[in-house]
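The form predicted alone is given below as one chain in structure tokens.
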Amino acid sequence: MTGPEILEWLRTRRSVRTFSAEPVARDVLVRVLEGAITAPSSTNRQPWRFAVVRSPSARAKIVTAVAQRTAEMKAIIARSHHAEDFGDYGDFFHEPLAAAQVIVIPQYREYPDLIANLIASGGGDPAQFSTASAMQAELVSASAAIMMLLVQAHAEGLGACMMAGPMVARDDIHALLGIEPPWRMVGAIALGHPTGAAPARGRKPLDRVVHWIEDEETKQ
């Protein structure tokens, strides 16, 4: 495929929140995960891990945990003047997970900040520099892997939705899946065969998100 063709294909990717009951074959999931781990990472540490939840009972427990935490928040917010603002928004935290045939829980871990340690060994103050910890290098790397997972899922004809909402039940999900330090959950991905086409969502135009640094020569 040419560059323009790939760009047009990327524009067809959507966040899918409704799924059919058709199971996702394991070999397809393996390719999706293989796609994820092609991502670049800081110093090639590959600080990611993925829990792939196919068991219906385990998925149900995750959904219940997220729904319960969301209901607790909603009850508190309902006592304030922001009750209407929150409304049923929290339903989006768990409804796609309930419909998905697979729930993927990406995780990342932090490593010792080598550069910060080297600065400190020379008598310097690491806080005066933006080292790996300040950059959140491992989280950024795991986020790149998540994006590659979403792209590969799209290539396989699957629907997927990266969700931050399930983080409200992070501790519960850690306990359910046996996630222990130094690993930390970073969102959840609902995955499955889509039911129909998801609507296109608007994108900010380039002139709102890109600042070109160039001179007359490099404009050519």
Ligand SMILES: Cc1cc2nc3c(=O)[nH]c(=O)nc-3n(C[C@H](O)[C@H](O)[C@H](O)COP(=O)(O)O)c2cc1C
The other form holds:
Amino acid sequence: MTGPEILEWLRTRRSVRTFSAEPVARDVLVRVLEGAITAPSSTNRQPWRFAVVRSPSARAKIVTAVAQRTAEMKAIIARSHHAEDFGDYGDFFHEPLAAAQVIVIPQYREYPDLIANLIASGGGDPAQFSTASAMQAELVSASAAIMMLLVQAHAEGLGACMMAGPMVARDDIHALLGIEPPWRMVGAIALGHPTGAAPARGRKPLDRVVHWIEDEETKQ
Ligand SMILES: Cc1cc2nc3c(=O)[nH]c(=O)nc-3n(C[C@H](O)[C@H](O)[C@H](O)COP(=O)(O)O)c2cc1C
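Beyond the form predicted alone, can we have the form predicted in complex with this ligand?
And the full complex, kicking off with our chain again.
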């Protein structure tokens, strides 16, 4: 595919929140995960892991935990002065998961900041420099892997939705899946065969998000 063709194809990716009951074949899932781990990572440490929850009973436990925690949160927010701002928003925390045939829980772990340690061992103060930990390099690396997973899922004709909402039940999900330090979940991904076309969400135009730094020569 050419660059313009790939761009057009990337624009067809959507966050998909409704799925059919058709199971996702294991070999397809393996390719989706192989796609994820093509991502770049800080010092190539690949600080990611993925729990791939296919078992209906395990999925149901995750959905129940997220729905319960969301209900608790909603009850608190209902007492606030801005309850109407939240509205039905909490439904987006668990509904896509409830319909998904597969729930992927991406995780990341931190590593000691090598450069900061070298600065310290040379008698310097690491706080004087912005090193990898200043940009949460491992979390950024895991985010890159999540994006590659979404792209490969799209290429496979699957629907997927990256979700921060399930974080409300982080401790429950950690316990259910045996996720222990140093690992930490980074949201959840709902995955399955899509039902119907998801609506396209707009993007800010490029001139609002890009700041070109160039001179006459490099403008060509
Ligand atoms: C970090 C992150 C968290 C998100 N959390 C949720 C979520 O909890 N529930 C949900 O339905 N969608 C969630 N989304 C999906 C966004 O709503 C979606 O990407 C955005 O509206 C743009 O739509 P598009 O992906 O179809 O282009 C999340 C996306 C990202 C990247």
